[in-house]
Structures are given as structure tokens and as C-alpha cells.
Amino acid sequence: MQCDVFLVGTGQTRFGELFDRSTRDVMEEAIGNAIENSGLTSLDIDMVVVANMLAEQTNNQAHLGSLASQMLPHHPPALRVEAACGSGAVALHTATALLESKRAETVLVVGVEKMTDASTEDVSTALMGAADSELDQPSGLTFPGIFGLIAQRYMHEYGLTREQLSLVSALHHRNGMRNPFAQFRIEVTPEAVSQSSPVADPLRLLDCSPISDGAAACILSTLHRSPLRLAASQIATDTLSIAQRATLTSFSASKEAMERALREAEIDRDEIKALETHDCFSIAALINLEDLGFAEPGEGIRLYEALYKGRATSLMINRSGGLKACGHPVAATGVKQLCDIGKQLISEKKQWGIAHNFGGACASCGIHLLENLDA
């Protein structure tokens, strides 16, 4: 980092089916909570960056930068960014660039999505905008279908069983029971995951993150300090279509962003003790662990086997419940992950944590490394 950037405030709504709330409502709640948590005033904010993917299709609402800015009394400059489900991470990266360039000293980042206002069919169609409209969509693929193909290939290459894969969602649901902001605060057994309705073979309903509403916000600053320092912000990009990938069982954008982040933070991977990773589908969580370097190829399930049995590991994984239990209002997820990592580092007295957020089939990836200076 070219200067010290601090995470000085966080806030979010509960994620879920918020039928009685508008896009404006959830943004206002998350922003208000972040400002209150920071100890700053609205007037301390120089700029606003909004992450959103679907508002035009699901809410007939564009121009979200202006909508967010008008919630503050001085109407600071604002902009919106989009990178599919990775929009939150790219918004954080954009805010960091504004801070490093000294265009601003304190930036509010808010990720928001209202998905349940539209039908499941319309939401699924809109989400496929994150894939290749020429190479993927004409074949009838949806994202469950894309990750179903990925899971099939992974099982073929590494011998992963259906029963093993079910441990991923089961663990994330167990973690989510402790999170007051999670959409699903219920225990789900591995057997229930395996027996849930088929979606895209071999994936079942409980392998898939849900359709969700919600917002998350954080305040980053070079002027105001806190115990939480953002040590690295990196993004990387891969081909949009999986048809153009060298492999289906590894995401090169995750690998590239991770290596850059470690170099920027000047730390070793084994110093990281908390991870919030993008488990849009259960198979993604395993691939992510391997691409981020926390497990060898095909061995990501070993960490889940240990954690589900209650054995201690050096890495906390999706303590929030991840996308599976928290819910996945797509553009809010990357911002929420950074909020969660900050909470975990403080509560567990750990020094280093990482938020890993991607869009599409990891066509866009963002990595943010956070340091607890009090650990």
C-alpha cells in the first residue's frame, strides 16, 4: 500500500427476503450503522463508492451513486461500480485507489442488492449477465449449471464424493447460527445437503447460495485511524467464459490476486488466520482454498473434515456462515466479507485476515488483506 488505510467503521442489514424494504431503505440502514460504528459524522466522508449489479433489472433503479450521496447532508461525490458478484471487492479496490491517490481522505463504500423483488426466473436471467452471452448463455447454462460442470470435473479429477462435498454447506450453516445478520440461522446436516433437491448434477439445492436482499457498508480512511489496517487490495481477471479456460478445477484470478496481495502486504500465507471466501456454491469453497494456497489441489476437503469434526486448524473459514448461510445479495457480499473479517480479528485477537470475493465463475476476483494492529 502507498499509505496507511484504516477500516474505521462497518455496518450492515440482516440479509434475507426483505420484501418490506426498498433499495433506499437497506442502503440507509447500512450507511447509518457504519457511520455510528465509526464514531465519525456524515460530514467526515469525502466520497462514496456504491457496488451494485442488478438494480436496473430487479428494482428499475439506476444511478445509485447519487441515491447514496443524497443520504448524507453534504452530498459528497459518488460513483457506482459493477463486477457481477465481485462488485463489492471492486468497490473497495476503487475506494483504496482514491485514498492512495489522495483524491479523498475518507471514503464510504456501500454494497447493495434487492433481488427478491423479481421472480426467480428473472433473477436467474439477470445473473447470467455475469457470464458470456455468446459462449455460455445460448447453451442454456445458468450459474448452477456452470458450477455443476465444475463440480463434475473436480470429482472426476480428485475423487471427491457427494458425501464429502456436503460437509461444506453443513459447516457454513453451523457457523451462520452465531451470526445475527445471517439469512439462515439453522443447523443443516451433511445428510440433509446430500438429500436436498437436485439442481445441476451433482449440485443440490443446499449446495447453492440463496437469492437475498441486503446492504453492507464500511468506511475507509487515511485521516482517521483504527486498530484495523488494510494491508493489501488487489484485483485480477480471467476469461468470462469457462469454455476458454485451461482448467475447470482452478481459478487463475484467485491465484493471481492472492500472490499480489501477499507481496503488497509483505507477509507469508501462513500468517493469515481468518478467511471469508466466496462460497457461491459449495464446490467453489474447496477450489478457493486450494487456489489461495491453503490446501494442495484436491485436498481442500481435508480442512472441512477437520473443522466439521471440531478439530483445531490454523485457519478460520467463513466464520460468518459465508454466502451459503449469510445469504448472497450479490454486490453487498464483498463489502460484508471485509466487515466480518474485521470483527473476527478483533474478537479472536488475531493479526491477519483475508476477504476473497469473485464475480461470475471467478472472471473477476478481489482480495483484501486486513491487519489487526492490536493483536
Second form
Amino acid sequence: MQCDVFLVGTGQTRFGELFDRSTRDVMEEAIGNAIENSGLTSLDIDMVVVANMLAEQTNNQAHLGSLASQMLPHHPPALRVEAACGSGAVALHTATALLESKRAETVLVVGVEKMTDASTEDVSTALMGAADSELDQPSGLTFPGIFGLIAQRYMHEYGLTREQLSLVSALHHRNGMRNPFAQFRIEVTPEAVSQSSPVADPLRLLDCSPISDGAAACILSTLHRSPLRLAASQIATDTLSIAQRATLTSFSASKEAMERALREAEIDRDEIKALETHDCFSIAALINLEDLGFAEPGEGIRLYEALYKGRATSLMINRSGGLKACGHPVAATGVKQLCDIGKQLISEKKQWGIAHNFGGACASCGIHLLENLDA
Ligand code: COA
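Given the form predicted on its own above, what does the protein look like in the form predicted in complex with coenzyme A?
Following is the full complex, with the preceding chain placed first.
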């Protein structure tokens, strides 16, 4: 980092089916909560960065920078960032760059998505905009289909069983029960995951993150301090099409962003104790642990087995409930993950945590590494 950047405030709405709330409503709530949490006033915010993927398709609403800025009395400069489901992390990275370049001293980042007003068919089509329109979309694949192929290949290469995979969502649902902002606060057994409706073989309903509404906001500052220091902000990309990848069972953008984040923060991976990773589908959660270097290829399930069975491991993985239990209002997710890591580091008195957020089949990836200076 070129200078010290602090996470001074966080806020979010509950994620879920918020039929009675508009895009404007959920943004207003998340922004209000973040400002209140920061102890600053609206006037302290120099710039606004909005993360959003789908508002034109699902709500006929573009120009979200202006919409967010008008919620603050002095209408600060604002812009919108889009990187599919990774929009949140890329918006945080944009805010960091604005702070490092000294264009601004305090930046509000708000991620927002209102998806449930559209049908599942329309949302699935819109989400496929995150895949290659020439190489992936003509196949008729949806994102559950893409991750179904990835899961097939992973099972073939590493011998993962359907029963083992079910532990991933079961753990995320168990974690989500403690999160008041989560879409699903219900215990789900591994058997229930294995027996839920087939979606894209071998993935079942309870392997999939849901379609969700919600907003989350973070305030980053170089002027105002807090115990939470942003130690690294990195983004990386891969080919848009999965057809052009050397492997389906590992995402190079995650690896690259992680290596660069560790170098930027000048720490070892082992020092990181809290992870929020992008579990858009259960199989992704395993691949993420391996790509981020917390498990060998094919071994990610071991950590889930240990955590589900209550065996001690020093790592906290998707304590919030992850995308599976919290819900996945796509562009809000990356911002919400940083809110969660901040809360976890403070409440568990841990020093280092990462938020790992990606778009599409990890064609873009963002990693934010947070340090709790009080730990
Ligand atoms: N997990 C748990 N429960 C879910 C769920 C999920 N992912 N999706 C839906 N449900 C529940 C609903 O709450 C509803 O419960 P109810 O009957 O008690 O109200 C029930 O299942 C049926 O919901 P419905 O909306 O009809 O489901 P659907 O078949 O239209 O959609 C999926 C299910 C899996 C296809 C949809 O959630 C999906 O596409 N998810 C992936 C989204 C995605 O690709 N995101 C981008 C990632 S890269």
C-alpha cells in the first residue's frame, strides 16, 4: 500500500427476498448504517464508489453513482464499477486507488443488487452476461451449469464424493444461523444437501448460492483512523471463457491475487486466521481453499470435515455463512465480505483476515487483506 488506509465504518441490509424495498431503499439503509458505525458525518465523505452488476436488467436503473451520491447532502463525486459477482472487490480496489493517489481522503463504497424482482430465468440469463458471449453462452450453459462441470471434473480428478461435498453447505448454513443479516438462518444437514433438488449435475439446490437482494457499505479513509488497517488490495483476471483455461479445478486469478496480496502486506499465509471466500457454489469453496494456499489440491474438503465435526483448526472459514447462507446479491457480496472480516477480527481478537471475491468463473478476483491493530 502507498499509505495507511483504514476501514472506519461498515453497514449492510439483511440479504434476502426484499420485495418491499427498492434499489434506492437498500442503498440508503447500508450507507446510513456505515456512516453511523464510523462515527463520521456524511460530509466527511469525499467520493462514492458503487458496485453493481444487474440494475439495468432487473430494475431498469442505471447511473447508480449519481443515485448514491444524492443520498449525501453535499453530493460528492461518484462512479460505478462492474466486474460481475466480483464487482464489490473491484469497487473496494478502486476506492483504495483513489485514496492512494490522494484524489480523496475518505471514500464510501456501496455494493448493491436487487435480483428477486425478476424471474429466475431472466436473472440466470442476465448473470450469464458474466461469461463469454461467443464461447460460453451459445452452449446454453448457466452458472450452475458451469460450476456443475467444474464439480464433475473435480470429482473425477480427486475422487471427491457427493456426500463429502454436502459438508460444505451444511457448515455454511450452520455458520449462517448466527448471522442476523443472513438470507437463510436454518440448520441444513449434509443428507438434506445431498437429497435437495438436482440443479446441474452433480450440484443440487443446496449447493447453490441463492438469488438475493441487498446492499453493503464500507467507508475507507486515510484521514480517519480505526483499529482495522487495509494491508493489501489486489485484483487479478483470467480468461473470460472457461473453454480457454488449462484447468477447470483451479482458478489462476485467485492464486495470483493472493500471492500479490501476501507480498503487499508482507506477511505469511499462516498468519491469516479469518477467511471469507467466494462460495457461489459449494465446489468453489473447496477450490478457493486450495488456490489461496490453505490446502493442497484435492484436499480442501479436509478442512471442511474438521470444521463440521468440531475438530480444532486455527482457521475461521466463512463464519458469516458465506454466499450460501447469507445470500448473494452479486455486487454487494464483496463489500459485505470485508464488513464481515472486520467484525470477525474484532470479536475474535485475531490479527489478519482476508475477503476473497470473484466474478464469473473467477475471470476476475479481488482480495482484501485486513489487519486488526488491536490484536
Ligand atoms: N438455497 C437454499 N434455498 C433456496 C435456494 C438456494 N440457493 N434457491 C431457492 N431456494 C428456496 C427458496 O427460498 C424457495 O423456498 P420456499 O419454497 O420455502 O419459499 C424454494 O427454494 C424454491 O425457490 P425458487 O426461487 O423457486 O428456486 P429456483 O428453482 O427458481 O432457483 C436456483 C434455484 C438454484 C436455480 C437459483 O437459486 C440460482 O440460480 N442460484 C444461483 C445464482 C447464481 O448463479 N449466482 C451467480 C453465481 S456465479
